[in-house]
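Presented below, as structure tokens, is a lone chain in the form predicted on its own.
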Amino acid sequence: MLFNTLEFARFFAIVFAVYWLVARWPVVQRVVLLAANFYFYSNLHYSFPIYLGAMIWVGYLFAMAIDGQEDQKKRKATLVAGICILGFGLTYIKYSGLILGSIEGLSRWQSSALGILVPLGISYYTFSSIGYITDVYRKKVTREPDFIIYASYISFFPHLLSGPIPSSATILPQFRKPKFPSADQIEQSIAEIGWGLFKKMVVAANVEKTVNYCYAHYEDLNGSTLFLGVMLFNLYLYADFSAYSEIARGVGRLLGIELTQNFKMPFFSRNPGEFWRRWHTSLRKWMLDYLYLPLGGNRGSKFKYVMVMLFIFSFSGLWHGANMTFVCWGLLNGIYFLPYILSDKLTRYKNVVAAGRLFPTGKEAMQLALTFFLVTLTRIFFRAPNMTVVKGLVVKIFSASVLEAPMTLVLQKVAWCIPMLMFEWVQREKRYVLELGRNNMALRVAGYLVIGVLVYELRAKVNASEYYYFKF
């Protein structure tokens, strides 16, 4: 059930009558959003429910485990077990085939082998489980006792196959006492659910079928051509990714729940620092507070901090994929903040750029343009299936043949792309992208009907495509 088609429609609009409608009942209430979770998943694959339902009853006994414990290494020690077993789950399932597949006499036991299906959104409903009870241990949250309010905050199926990743100190205690949204809320949320219609119906589902030719066909491309393809990818990546997310808070915050804003217009970066701050920001969240501080951050001397953070990167490749591809992806990532580090010159960010200008000065420019490239080389390991792949790819890229005339198609392509950057670009000090003159009633309910207009008359023939994300 895809958040882009009509199925989903209908299912939401039950789900909000009949969850508002037992408001006055909170248990009912609870209830009656913890089934639709699981009515959600099970739409999927009748399995999925089974991996997930196992998740939040180990996360739940542990934190109850935890919480019960007063001894300190006995705390940390049942600590250690809950991450170790909701950690074997993940690893086994999504791994087994790279870590058994190459040792002799194992690899019949490779979940593939098997035949166990990798659960949708298995990777994220695991870093909650193992961030709540963490936070549990830390005392930074108190335990959940009542098990549907846990299993709800797990399950939630705005968030549960692509994130965001919901963090236990912020959202779990939205779950206990929901609030009807305001007009307000209401609005911002059509709004959010319109534009990331928009983004991928209208943007996504357009160009994928030719970011996949030049990957497939790469042999046969010059240069340049496969040079905006892999650009075309990172863009499509964001609008699809981001699209899964806008719609997810616009939901989620109908029934009451404010999720975490995921993407903060990260092609508006002016150094990968930057730009890993406004990507995927619960991901990088998850990591900041439960590997990369744990592990001491950027304390001590700079190799220590450069080898963390190249291991958080090459943990993030992992966490995406067990494909070398994936590792080389996060390691150039990685890469990229050495100079940074060893010349002391991460400017850690936290204005928008070109704050209150319409166009950047010639440095912001500079940089972003900087950013964006260092990024989109990345995505030529992010989307290649195996290294091989990846060397045609680099060297076509690196040679001659780059200033070659590219294809019309791909280029034509591009072309979708701009309007969703334009408009970010202009809106990008907003609260959400389509806040249209706050006082002008009329040019927003103008720009809300353009966008729904935008969607109906532009979206792909086939615009039911699964959500990239959804693999990892």
Second form
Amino acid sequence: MLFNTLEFARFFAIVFAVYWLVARWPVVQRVVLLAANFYFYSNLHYSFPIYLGAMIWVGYLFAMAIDGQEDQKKRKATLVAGICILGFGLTYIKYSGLILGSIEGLSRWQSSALGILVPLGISYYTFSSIGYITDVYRKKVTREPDFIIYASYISFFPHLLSGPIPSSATILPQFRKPKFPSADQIEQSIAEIGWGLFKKMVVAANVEKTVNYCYAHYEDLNGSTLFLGVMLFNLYLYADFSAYSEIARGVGRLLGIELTQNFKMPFFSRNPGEFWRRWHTSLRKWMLDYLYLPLGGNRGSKFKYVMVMLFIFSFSGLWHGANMTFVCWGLLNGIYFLPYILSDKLTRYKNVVAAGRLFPTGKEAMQLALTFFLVTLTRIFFRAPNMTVVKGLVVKIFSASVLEAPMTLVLQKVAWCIPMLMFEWVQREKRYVLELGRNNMALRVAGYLVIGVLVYELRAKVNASEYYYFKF
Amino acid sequence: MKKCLLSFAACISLLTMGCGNSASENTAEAVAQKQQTNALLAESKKNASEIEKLNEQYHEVPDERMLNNGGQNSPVYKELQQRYKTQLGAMKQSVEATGAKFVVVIITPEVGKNISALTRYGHPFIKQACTDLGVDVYDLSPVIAAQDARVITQVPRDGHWSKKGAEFLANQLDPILVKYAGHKSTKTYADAERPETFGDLAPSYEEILDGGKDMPYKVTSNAQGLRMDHDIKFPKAKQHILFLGGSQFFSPFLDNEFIATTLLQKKHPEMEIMNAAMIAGCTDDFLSQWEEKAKYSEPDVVIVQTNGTDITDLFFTNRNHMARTKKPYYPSPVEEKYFLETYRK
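To complete the pair, please output the form predicted together with its partner chain; the form predicted on its own was given just before.
Full assembly next; the chain just shown is listed first.
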């Protein structure tokens, strides 16, 4: 059940109505939400809820065990055991093919391992569970005694498949007493859902096949077409993934849960550090809280700092997939950080670029273009199925054929992304993209109607495809 | 103000990207055209509603299993064979009326010894029908069956031609083209008579498709809706060869430059190779396509691709689901009996 389908709209309409009708009975309301979550997940495959249920129980029981311990050593041992069990589940299901496949003589095991159906969203709820028990261990959050509340938090259908990865400190308490959204919140939800649908159904869906074509036919295409194809993938990935996150936020808010903002217009970043503060922020925060800081962060020597950063990015690559291409993608991102770490400029640019102005300065424009170019290069690794394709793409893109005329069709598809970028640029200082004139109701309604018409008229006439980030 | 203008420009650019020009001149000709269009729309709506009703009542489409347990001798298969032969005859007559040469080529991508019942029973019948009708027929299926499927097709992902397969097909078709190299048709059409397109693709179309299999490929059509990269010019200066057929000539999952007809065009610049093939077509579709538009391309030789599937595809439920004409097909008594016995017991 995808967000951009009528099936989901019907499902959500029923859940929304029932959920708030029974709001005066909190226990019933929680059961309704939990049932909706599991129904949503079982709709993808009947077996998925079994694994999700097991993960929820593991997280719940380990949190209870940690909370019940006074002895610090035992608490730590229990935490480590919990992380190992949750991590093992994820590793076995998602990575056994890579691990066993790389060891000679284990082909018999490999074949059985490869037969496992990987539940969609497994990485997300495993990370949520690990985050929660770690927070309980650190006493950052009080353990949630109500199993249904905890289970609803982990399995909450808006963030289940593609995040945002919830932070137990800020998101979990909201499940205890969700509040009916205010008029302003409802409007914000509608606006975010509308913009999300536009990005998914108009932008991402219209360019997806062209991206696939470029990567599949890299041997037949020239360097300029391939570079545009990789750039198009960069834009597609943003449109697709941020669309999911925005719809998730909109839907979550309508159910009284305010999810993390996962994307803060990352293409308007002046260096890679700023880009990563704006792209997939919930994963970044998870990495920061549960890996970067425990590993020492930027304390100690620069060499250690660099090593920690490279490790974090390699780990992030592996989180995306059991493939060398993802490891290289992570490492390349880490390497981008090196000059900024060495010159202590990594954490610059915390404000919005060209704040209060319509156009950036020449320097800012150059910085934006360079960051976009660097990120685009990483997408060669991110989308290629293997290193052979990576090599083929790199050789072509860095050959003289990059100066030839690109395929017109690919150029046209890039044009689909430009209105999205233009509009987001104009609105980059707002709380959300479709925030249009607070005191002008007519303008806002007109804006929503225009987006509705655009989505209907320009939606790609293809079957709804899955969101790209489901696979992670 | 600048912000508003920029946003407005973004919306306008989107709308112009997705919508075509709808402006039309308010002349008498335009009014007449509008009336004609309305009449066609009304008929099309009526047909669509009738097809919908038929599809609800007769939903299932029989496949190869129609030939199981002696099905090749069943009255319904005999009737479909007869229908096939009649259509082939009608096509021959219509093509030859223009002075063009009508040629049938049997092509199926089946490889190895385990050929399907559709081929086993269908191909001998097609060859016999062609002989009876006096049509030149070339059966390429045995030579295809001797190839390695992993080389000439895209198995396991899909059974249509690979690049190597398209080359192989072009090599098989080449001697046939050479054989009829001197043939000339006699019929010509005035420009005003010619329809907008000769093929079923949208004119000047360029898009990436993937057949729902994540196997992206680029389809390009010329201004006349044919799967080729250049437009046909009139009066013709070259011999025109028209390819009518299903997916074996259309070649899904390959870009235009790799398909057999493009390769043949490169080899024979003295000819105009025109590809009007369509995915999932059968003789019924080729006949209607020929009558409606393809004949106006003034071909000298018409090469029709067929195989055993084209016979069973003539079953009325298949037609109601798949036919390009979008007109209702009603069951014959034999078809209805077969349908009820097979699906409504």
